[in-house]
Structure formats: structure tokens, C-alpha cells
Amino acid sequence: MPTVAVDKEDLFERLGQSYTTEEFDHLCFEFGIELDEDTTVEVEEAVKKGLPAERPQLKIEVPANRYDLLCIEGIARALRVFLQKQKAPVYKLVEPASMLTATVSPETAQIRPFFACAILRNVAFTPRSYASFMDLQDKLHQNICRRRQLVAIGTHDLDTLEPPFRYEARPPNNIKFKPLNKSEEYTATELMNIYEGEKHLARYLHIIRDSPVYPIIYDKQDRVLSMPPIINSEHSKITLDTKNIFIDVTATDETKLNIVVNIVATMFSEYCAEPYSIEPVRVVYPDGRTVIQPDISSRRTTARASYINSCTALSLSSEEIASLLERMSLEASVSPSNPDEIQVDVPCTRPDIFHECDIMEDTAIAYGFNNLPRTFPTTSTVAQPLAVSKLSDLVRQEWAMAGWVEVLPLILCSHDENFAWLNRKDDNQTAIKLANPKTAEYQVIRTSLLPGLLKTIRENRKHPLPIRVFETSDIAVKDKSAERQSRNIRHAAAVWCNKTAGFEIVCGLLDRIMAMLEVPRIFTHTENATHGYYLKETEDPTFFPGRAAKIFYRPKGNPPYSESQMSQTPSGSGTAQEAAGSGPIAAVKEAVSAAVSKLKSTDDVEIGLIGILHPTVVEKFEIPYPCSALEFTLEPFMKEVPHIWADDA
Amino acid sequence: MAEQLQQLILDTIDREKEIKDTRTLTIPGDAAPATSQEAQLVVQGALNSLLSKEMVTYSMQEAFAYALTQEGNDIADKGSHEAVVWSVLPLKGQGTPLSIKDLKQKVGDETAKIGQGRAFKNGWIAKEGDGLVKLVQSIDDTTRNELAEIRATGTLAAGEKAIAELRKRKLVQQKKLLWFSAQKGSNFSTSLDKLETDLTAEMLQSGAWKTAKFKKYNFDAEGIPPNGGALHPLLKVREEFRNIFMEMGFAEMPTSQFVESGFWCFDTLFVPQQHPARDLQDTFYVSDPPESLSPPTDYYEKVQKVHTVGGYGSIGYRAPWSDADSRKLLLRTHTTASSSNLLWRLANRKGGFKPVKMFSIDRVFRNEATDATHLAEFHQVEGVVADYGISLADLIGFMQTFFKKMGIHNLRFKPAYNPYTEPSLEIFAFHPMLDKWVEIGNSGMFRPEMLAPMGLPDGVQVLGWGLSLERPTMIRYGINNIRTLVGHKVSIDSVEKSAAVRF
């Protein structure tokens, strides 16, 4: 949310009354803006110490879609109307005998096709209103203009220029002028180099740098007004003494173009000799289309009292709603043809209003959110947890009861932590990679819970041994068949760290959770069992040779994992084997066929790994003790929860 | 030995009625009475044992004794500086006088410097030419003798004046010496029963518990911590939130989708494509996989239309539309992406729309600079109620009940802006400790531009609210730095010690 600093004394003068900080805070709260800070105390203290101090300010946060509240002029106007101290001002276009014109050249279509202007006549600035005028442009540039990317504003002393104006786009070497606050002329190419070193402008250069043509605005005498969105010219710059202001706005879309020119013109038209009057300009597009700018007409729309009442649980008459809307600067009257309908004229300063629901909200704000009735929805529904949450909680409870400590590492990690440090190779088939992380800590979404557990142990090396930690949470892997090209998989993992590696301890933890899930262990002598889990020795670079095993699961009856499902959803995703380069499907198939040959079952699924971590792995994670680890997917163990509705599929 | 000493104390008291001064005792195995501090501490140990059985009582006394400093000990071992100097010089007339330089080399700078002066003063040595010689055949090294006596007895027969002189020379210091007077206790006896510390199975079997004497128990001592594990505090708070939702009849929404597309995370929620939330500075984008598959065509077209030209009574954003922005993959910035997907499915389910109350608590991601209160990952708690004809009053009333279950009774609502809710309400609660209103969550009614393209029937309103799981947890556990709550830097100890959550 943008924060606007306004002069406290000026604002209270405009509001026609003084407020204590608390009173003003309350007013802001009800209206939907937020008093962030009142600098009065700070200023008084500085004055007491004899330090230089500015005038006391109120720093007010305004909603990001209320461009009409980005300056003291707009805030004061809106609050005065809200407090019923005045009616919403009516902005009017005052056409001169002969309207100034501006033409748009076809080349602008390549870079910034839309152009608008407006003229404010006989303006009288004070130093503070002048500063506010500059600040509003800056606020608009930072917000709706998206750092000048979408829209850029230039303001000029009209008396230094001669119409008509031309908005063109030219190759940078064909542009030469004296820019604001420079004493010499430069070509646009030169300027791009010079501004590279000027921080406040350097951040806008990318918007046009690589374009073959740059936007540029000239007057009749070929004098440059602006090179949007970078800089204005020195020649036409406005000062405190400027009487007649020419506003130019360029944009990549017409909606934002109009919003911005309207806001600048309407906000500062109050300083014109005839307040709230704006002189239009005729803009001629290359296709001959002529637009009279700015278009400050209001938009007529209707809102139904019945709709507003049903949304707010109020029973207001149409007249009452209309008068509440007046307080929100919306011109409103009851429709002569339909008493339920309120005709609303949305002023050009309220582009945040799209729909009847926005008018409903303004009614509710004017009524007071905190004055609304408080009811309780009668919606009667059945509570229901997700199957995956129930299963996860079961594992968490059992393991905690078994003496293990739950930890909560981050889901994002570095590429090395997820691969190299676990002696795993990235085959680019599993891990989801981030494009714009701010630090190397966040390069990939983990495909294993092990890095987080090992980092937690590293940070807790001083904890008395043994350290036994677990996590039950999601990893994510690529999935070409899914719309978002990925899916989460709920894993459970645990690491034991002590002076001896303790394989049998993590094995015991696995046995315990399987016992709780009523999955029996399959031994060599019970290998014809129809349901259960077993370990099968494997070579895996994450683990110590001879101390690693795959965990296999043989589902009961109709297996949830058929052959075809498995090729879509390899349960071994993210395991070392897959990352080692053999591809996920191949890896699972190979594992399954190996299991088939030994155990004569076609349905066995590899669900995870168990073993003593390789000494090079614990070394990478700076753990000075041996560790045993266990990680497996919980997906095959989910128990379906009942459907809430009978007609659910 | 400990028992022998206890027996000695009991016997001595039995014989002499009391022990006036424990320094008169001779600890069994020692040659001399227990006059040193070390010996008295051993005696105190024995007295404490007897005291716990209430066999004796004792009182502590203080005396002062003298002990040698490091330098004093050195002198007692090797002799005084002057004696050392004297010892290395040749007797007058019996050898080459020792030059000052050679003396320093032999005995060291310090001894040479201090020793010379005193040896001259005592008339032990004299100067001869450039060197020094002994004047006397033998000396009496009084300093050393006195120090040796103090070391052995803690005092000096020569009296306070001599001691004061040695203290001035920093060879001797005063030390406190504790000693004790012991009397009979209420259970006094000369027979030292072995006291039992614990009731055992053998005692129950043999009946020995009936006659055994038990050691007095120290109820101030802490018990042994149990060996159990622990659940993470943040997830304990998550459980409490889940319970609150379930108590109110909410079903859990599936959210197992960290990666979302611009379409589901923003477009479907009527977040404009040029909205700052979609900036690289705020959102993690995915580089691999490169982009999402096409969203459901019919729905996609409706969403695009409501953004670009409006519809359903809305004028829309009337801004350019980018298919590429819709297809961009990103880490969800809110779980509302999942809610939106679920609401769309709900609108299009076979049996038609049914009213729902749903919740989720899951991880979301923001590409923000991290600090004490912000991490790149946090948990969002979200609730959604969809039904015909529900209102803002229902939302506010519902919030009141929801937060009351968390012990928050005083709420007020501020109008706010959120692209997908209208009205949007920020929820503030009065924080008694901070003595001010603090924002605790966001809520609102989903916009028609979001709901209508999904195909939800007319008249269905959807209320939604969200808050972070971390914030109430930090308040609950008094945590100031989020890194001590979430992530690998959290101490296991703090997980083990975090209290149960009872709002």
C-alpha cells in the first residue's frame, strides 16, 4: 500500500478542524485509510533540542487502487465529502476558442502507442503545493504506472512552448536536446549512457533501451518537451512561477493512460484561477482518430438497493443508499423508473469502481463496517479432514510418542543441498527450479526431506546425543501430465545422529509406523505374503555401501498402484536412484522387476530408502557424527475419507 | 572412609557430648588433626550426611588463617631472594667475585634485584671490585623458615607483627577457614544405619520395607526429564486451528500444489496482470518446468474476457492480456489459488453446486527480503464459506466467533483493498499487551468477476478470510524472531520445551 506524507496543519486546515492523533486515526480507520505515523512528537523534540525540523506530517497509507488519494489535495477532498463538509467537486472541461492539438506519429506504435494531454490554466503554486504536485507524479509513477513501465507523466511550462505538439518515436541518434538539470544538449544514445550512472533514472532505462525508436515529444519549433518515460527537457521545465501547465502522458494501454491524466489534472485543477476547470487538447492518432483529452466525464451505472441490502444484511431505502454514496464522492439518485435502482455517476477520479459490488462496498463503508449487524451464517456442513492430513498426523503422533522430535525446515533449498551434498545427480527430470531467487538458499523445491533434516542437525550439533528428528511434509516433483507440470508428494523422513550409526534404530522406527498402519513385515520365509513391506539391499550413493536398502510395499488386494498409474506417478520420485540418471520410470520399473524376480509379486512398489548416510554426505552437512536415515512416501497408505455428499464421484 | 569419619563424629559426640571444634578431629587415615580447609570440607560432608538422617546438628564457625601467595610458596620451596643471591656468590677471598651481569644470568633479573638489597642489609654479601662476594659462611633464612611454618600451621609463632611484615611483602594472605561445632540430633545414635534411598521389589518381597530406614527426600530436586519426543510448536498451533475449523463444521481443502500458474494464482482471482504482486520482486517464478499446460479452455476464455472487456456487470480492467503471463509457473503466493481451483470444481461438479465451509492451512511463498518477522515461506490459514444469500454481516459475525475461539474477543474491521474481494475487510484485534489495535487477518466477499466465470449460480456469495499461522504462534510463544520458529535454525531444545497450545 502506498504511503502518502501530508502536512498536518495544512490537512486540518483543509478539513476545517483539528484532530487529536487518536481521533484522526479513528476517522482514517472508518474511511479505509490508515494513519501510519504522526511526526508531531518527533518534530517537537527536535525543535526542543534546537535541531532543524520539518513541519509535522501525517503519514497515511492508502489503498493501492485509490489513485485519487495519493496527494493531500485528494485526501482532503475525499474526507471533506465523507464528513459531509462539502459536495464532491464537479470537474469541467473549459474549451478555449481554439483547442490546442497534438498529433501522434505511427512509429510510436512500436514502443508506447498511447498519448494524452491536459492543460491547467492560471495556476498559483505555493512551495508546498508545488512539492505536492511533484510528489503525486512520483507516487503515480511508482504505483499504477508500474515504475513508468506502463505510463509516464511529463509536466511543462506551457508558456515556453508553441503548439501544436507532436508525439513521435525516433531512432535514439536522431534525438538531441538539453534534458532537465543539464546544461548541454545530448543525443538520446548519449543520455542512456549518462543516466546509467544516475541511480534515480538508471532504473527506467531498460523500458526503452533496446527499442529501435524512442518516444519523444516536440512543439511546433521542434523543441523537445519530454523523452518519455525517462526525462523532461530543461527548456520547458515548470517552476514555482509557472502559470500555465501542460501535462503529457504516454502509455502502453489506453485505460491507464486515461486514469493517470485524469488524476493529475483533476487533483491540481483546484489551484487554477477557476478551480476544477481543465483545458482539453485535441489528440490526433495516425489512423485519423481524434480524441479530446482528457475525458473527465463520469460513468453512469446503476446499483440495486435489493442487491446492496442482501450483501450487507441491511434494509436501507434507495434514498438512504444514495445519500450514503454521496459521502463516498459518488453522485447518486434514485431511478425515476425503478425505485429499487439507484443511478450512480462514477466520477473519473474513481476508476476503482468496476461493478455494482464496488458501490455496495462504498455503501457499507459510509454506513460503517463496524455498525453493520453481526449474524452467523446458517450454512450447515459436515467437517472433514483430508486423508493426507489424517495420515500425516498419525505418523507425526506415533513418531513423537516413540521419542522423536518433529522439526520444520524450509521447503526451498539450494541445488547443492538437494543433489551434490547427497551425492545425487540432477537429471533435470525431478526438481522444480526457481527463476528469480534472491539468494542461493532458494534455488529448487526440495525433492527429499533429507537436506532439511540434515541442516537442522548441523545447526543443533551442540544438542546432547543422540539427535533424533523427523519431518512429515510435502516435497514436489515435475509431472508432465499435470496442468501445473508438477505435483506435491507427502513424505515421511527421519534421521538419527549419534556416536554410532544405529541403522537398527531407524529400522525400528519404520517397523513401528508400519505396525501402526497394520502393514506386516515380509521376511524371506513369508515371501508369499499378500500384503506387507520389506527391505531390499541396494547401492545408493547417498548411503554407506552395504548399509542401504530400498523399502518395498506390497499393497493389499486390489493394489492402488497399477502398472499404468505407476508410470505417471513414480513413487520413487526424488530418490537417488532416479536422480542418478536412469530416469524415473525406468528406475521404478527396474526396481519392480528386480522385486518381481525375487518375491514373485507384480504389485510391489518401491516407496523409499533406508540406510546409514555416506560419510561424505554427513561431512558436506558439517555433521561430525554418523547418521542413519529413513525416507518414504506416504501416498500408498492413504485411507479414503467418506464423501460428504452422496452424489460425489 | 566417609563412613569411618561419620562413625568417628558420632563416637566423639557420644563420648564428649559434643564436638566444640571439628578442627580437633583427626580424619581416619590422616596423621594430623583436620586443621586445613580441605580437611574441614570433608568433615562438613560427613556432617551433612548425618544431618540428613537427623543424627546430628551442627553450626558453622569462621576463623582466619594465613596462606602463602604464589611467591610465598616459591620462597618456602627455594629460599628467599637474598638467600638465593648469597648462595651463588663465592666466599670473600675464595674465588672471582661474580659480576652483576653474571648474577642476573644465574638467578634471574628479579631475584638479583630484590635479593641483592636484602642480602646487603643483612650483611651477608659485599661488593668487591665490579663483583659481589659472600661475607659469611652460613646464613639463617628467616623468611623461608617463617613461610614454611605458616604453610604448615596456618599461623606464625613469632606473632602478628612478623605476619604483617610478610603480608606487606605479598608473600602471605589472610584466608577464611570454616570449621564446625556439632551436637546430637533428634535421631542420635552411635550405630550408623545404612539408609535406603528407594523402595525396591526385594524389600516388598522380603518385607524389609517395614524396618528399613529411608533417606530423607529432597522435594526441591527436579525430576528426570521423560524420554519422549515432541511435536513442533507451529504445527501444534496448526492443529489447534484445524480443531477450531472442524468444531465449526469446516472441511479441509486439498492444497498439495506448491507450484501454480499465473492463471490459477492470479487471473482466476481477478488479480490484474499488471498487479505488483505478480512482480519478480514479490513472487518466485519457476524456470524449469517452463510453463503450464493450457487451463480448461472454456473457463480460461471467460476469465480472460472478464479481465479485458468485462462482463457479468463489470467493466473489467480493459488492459492488455498476455497468455504467457497466465501460463507462467510460480510458487503460490497464497493458498487462495487452491481455493479458487476448488470453487471452480465445486461450480462444475456433477451434482451441481452445494453450500460449503472449507479451510486450509499450508505453506505459501514470497520472494521478499527476509528479516526477523518475514521468511520466504510461511503458512497461510484460510477459510471459505460459499452459500446462497450470505452477507457481510455473516462474515463479520463469523469472524467474531472464530476469533473468540482463539481467545480474541475485541474485533473491529477496516475497509481495505484486495483485488479479489469486495468488500475487503482488514481484521484488527485489541492487543492488551501492546495496548493497541493490531491487524490479525484479512477477509472479504469474493468478487463477482471471480465467481461468475466459474459458473457458480446467481445469488451464491463466497466469504473468505486469511491469516498467517506464524503470527499468532509468535504471540502465543513470545517469539520475536521468526527464524527461531521456522526453518533449520530452530533449536531442537526449544521444540522439546514448547508448551501445549491452549487458546
Second form
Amino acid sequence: MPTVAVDKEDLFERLGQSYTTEEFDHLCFEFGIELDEDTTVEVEEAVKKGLPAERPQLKIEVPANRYDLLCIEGIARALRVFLQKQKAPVYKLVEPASMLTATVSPETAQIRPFFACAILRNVAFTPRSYASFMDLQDKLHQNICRRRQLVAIGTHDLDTLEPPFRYEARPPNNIKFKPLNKSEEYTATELMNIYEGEKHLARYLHIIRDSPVYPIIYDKQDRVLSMPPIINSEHSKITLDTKNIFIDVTATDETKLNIVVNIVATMFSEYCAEPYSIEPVRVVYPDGRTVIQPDISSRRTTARASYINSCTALSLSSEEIASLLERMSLEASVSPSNPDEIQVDVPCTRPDIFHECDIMEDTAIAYGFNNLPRTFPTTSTVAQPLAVSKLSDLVRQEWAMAGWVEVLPLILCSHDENFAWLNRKDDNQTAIKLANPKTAEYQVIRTSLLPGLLKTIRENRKHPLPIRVFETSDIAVKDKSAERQSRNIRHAAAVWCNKTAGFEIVCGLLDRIMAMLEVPRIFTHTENATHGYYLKETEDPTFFPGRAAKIFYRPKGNPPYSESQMSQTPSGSGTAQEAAGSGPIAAVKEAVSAAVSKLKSTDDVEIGLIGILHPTVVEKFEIPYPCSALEFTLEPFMKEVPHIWADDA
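What would the structure be for the form predicted alone, rather than the form predicted in complex with its partner chain?
Here you get just the chain by itself.
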């Protein structure tokens, strides 16, 4: 959840009273947020030592979807309403005699097609409110804006600009202006190269770099306001002396565009000469559509008192519920046509309200979670572990007691780690690939546990040898027969890393877990066993040639046919010469023998691989020592979990 740092003294002044840390922590809990840290003690200690120190701060964790709580203004406002020290503010649009206009050009459809504006008039900033204004923009950029990929915010000194405004998209070489905190003008192409070396801006360059056109905002005199989502212009820079603020928002998502422009405008409209007043702007789209921005109208929805009471085990009337909702900044009233129905007007600052259950949750918060009646559930159930989880716990316990270390790498990995680095080819039929991976490290869902184990060894290769790690977890593969087109498979894997390969070590680890699973080893002299496992030499590009084997499992209930019995000549048929192995009967025997061998191979299940990793594999994972690996599926060993309750009748 986002953490918002607010000035302690400033917040308490806004709330109209002071709190101890314990009291404020309790208030936060009651409201549904959490006090993460109070820096008062650290500040006092620094002052005693003569060290420079900031004012004491409160660090508050807020829900990720409560964008109205990302600044001190929103937190103080919401808490005052919750404490019934004020009514929820009513935000209003104040239309001027001549409304400002912003025109969107058709070329913006190639890069960021949506545009919104708002104006705050006669704003009085203080150093702290100015810092909060900037911090809110950064919090929104990192949260709902998804690091400016979906939405970007720009704020400007309106008095330095001349409307109307134009939102265009031009080739980068046709854009030239003086960017924020620079003394010279640069083309957009030059700025891309300059900002490569500036860490705070370099992370946003990829958003538009490969586009043939870059978004740009101009005023009537062709002065640049900003080049979203990268940088604003130095010309329209906001300062503490700024009185009139022009807010521009560009986006690829219209819903998030409206949320962001509403939050920025409403949170700081309290600093206007007429509090909570916002001046709208007319936005004209290429298709002739005209939109008045921002749209701060409330949205009406309904909730049933019976539903809220059934979820909270309360017996509140509709009037009582409406009163509780007002403490959560929601205007509510009982429907004149249905006494069980509550009409709720959701303000533009509460985009987190989607459904009736959200209104129920706010009712419970206002009532107090600790005040809800505690009752026993009407039905009782007995839980039991899943068969696969119980099996996995057994493997974990046994391998841990054998001295191996369990690791928990991520289930996502890069395409190369899953295939090329293991000398495997992608058949495009197995691996589940992310359509829009955020980074090259997380492109596919792993189809093997080996990449995660090898990356763990790579990051810990300076530790004393031997390094022995294991993991028991899921892989995922495509499965067109499944409803979700994929399925999880529980695997167990281990890797031994030392100055010698240690193939016998991983073989012993396999033998140990099979012994605990009561699966005997099938040897040459027991090849007709009805149950067990055995190894069969194979060639696999992941492993060293001649040092790899497949692991086969023979489940119970599938006894193989005896070749000796099948090859016996029936009494009274054939000659002595035919019985000795010549003639047509010998050919029949060979055919039957081949058929039996094929039958045996289909009865036995291939469950995994074991061997010494190929030198190119360990080299790609930057491991300087030889490694032996083991990986197999646990699915064939699962036993049906018995039912706890049985009907004896």
C-alpha cells in the first residue's frame, strides 16, 4: 500500500486537536488506514546530538485505491468528516464569462489520445502546501498512472501563458523548447539523449521514444507548456508566487484520465480564494466532440439496508446507515419509494466505490469493526490439507533434514532462462507467455524449476561449497483441454554445486525421497516388479553427454507381462528346431517380445530427469563450478485424501 508522509504538527492543526502516537494509531485503525511510523523520537534524538533534523512526520499507509488520501489535504479532510467535525465539502465548477479552450489534434491518436484540463484560481501556496502539491503528482504518477505510462500530469503558471491551448503530436525533430530547469532550448530528439543520464527521467523515456510522433502542448503564441509524459517547460514553471494554476492531463485510458484530473483539482482547490471552486476548460476533440473538463459531478448508486445488515450482522435502519455513510464523505438518503433502499451520491473523489459491497464496507468502517457483533458461524467445517500440499511438505521435510536448503524463487522468468540457457527449444505449445511483460526478466511462466535454482546459486556463489538447494513448487504449462487453457504441475527439484559434479549425491537424494514415499528401486534382477522406479540413460541438451538419465515410475496396478512366460513354446506345438529359435515361431517370439517391451514402456511413467548439467548451462548462469541436478513431478505420487465426514447411514 502507498505510504504518505505528512507533517505531524500540520496534520494535528488541521484536525483541531493533538493526539499521542497511540491515540492517532487507534484513529487510523478505526478509519481503515494504518500509522506506519512516527518520527518524533528520531527527530528529538537528532536535535539533542546537534544534528540537522526535519519536523516530525507521520508515515501513514493508505489503501491503494484511495487516491484522495495520497496527500495531507485529503487525509485531514477525510478524518475531519469521519470525526464529524465538518461536512463533506461540496466541489463546484465556476464557469467564467469566457471559458478557455483546448484543441486536440488528430495526430495524438497515435500516442496519447485523451486530454483533460482544469484551472485553480487565486491560489495561496505556502512552502509546505507547495511541496504537498508536487508530492501528490508524484504519488499519482507511481500509482494509478503506472509510472506515467497510462496518465501524465502537468501543472503550469497560467499567468505566463496565453490561451487557447493546442494538444498536438509532432515528429521529435520538429519540437524545440527550453525544458524545466534548463537554460537552453533543445529538440525532442536531443532531450532523449540528454535525459538518458538523468535517473529520475530516464525511466520514462521508453514510453514515447519509439513513436514517430511525440505529444506536445502549445499556447496561442506557440510557447510549449509540456512534452508529456517526460518534462514540462521552463517558461510555465510553477513557483510559490503562482496564483493561477493550469493543470493538463494526457492519457491512454480515459477512465483514469478523469480520475486523475479530478483528484489533483479537488485536493488543492481548498487553497483557492473561493475554497473548493474549480474553473473548467472546454476540450475539443478531432471528431468535433466537445467535453467540459473536469467532470466533478457525483454519481448516484443504491444500496439495500437488508444487504448491509446481512453482511455485518447488524440491525440498522436505513436512516442510521445513511448517517454512517455521511461520516465516510458519502451523501446518502432513504429512497422515498422503498424504505429498504438507500440512495448514495458518490463524489468524484471516491472512484474506489464500485458496487454495493463497497458501500457496505464503508458502513462497517463508520460503525467500527471492533463494534460489530461477534457470533459463531451457522455452519462449521473441518479443513484438511490438499494431497499435493501434504506430499510437498513431506519432500520439504525430508530434504531439509538431509541438509539441503529450500529456496523460493519467482515463478516468472525470462524466455532465455527458461529455454536458451538450458539448451532447450521453445515449441510454442508449452510455455505460457506474458503478452506485455514489464521487464525482460519476467516474460514467461517457468516450465522447469531449474532456472530459479541456478539463479539462486549464481547470486550465492561466494558462499562456502558445497551449495545444495532445492525447491518444491508449481510449474505451469498450456493445456487446451482445461477451462482456463493451462494447468499447474507440482515439481520437486534440487541442484548440487561443488568442485566435483556430485552426481552420486543427487542420486542419493532421489533414493531417499523415494524410500519415504515407499517406492522401491527397480533393478535389473527385479525388472518384473509391479511397483517402483528406475533410471534409464538418455541424451538431453541440458545435461552433459552420457551423464543424464530419465526417471521412470511404475505405478501400482500395472504389472508388466513376463517376457519369459510369453516366449515359452506351448507344449505339443512346433519342432525341436523351432523351439531352439529358428523358423517362423522364432519370428513370432521376437514380435511378441517387441510388443511386450513397448507395452512396458507405455505402462511406466516418465516423471523427470537427473544428471550432470552441461558446461554451457552453468556458464550461462555464471556459475564457476560443476553442478548436478534432479527434477521430477510429484503428481503420480499423490494419494486421494480421505473424507473427514462419512455418512454411515
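Numbering follows the first chain given and starts at 1. Only the largest set of C-alpha atoms that superpose within 1.5 Å between the two forms is called the rigid core. Please read these numbers as outputs of a predicted model, since none were measured by experiment.
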Determine the rotation of the smaller rigid body against the larger one between these two forms and give it in °.
-> 23
Aligning on the rigid core, what is the distance the CA of R484 moves between these two forms, in angstrom?
-> 6.3
Where the rigid core has been superposed, how far does the Cα of T379 end up moving between these two forms, given in Å?
-> 2.9
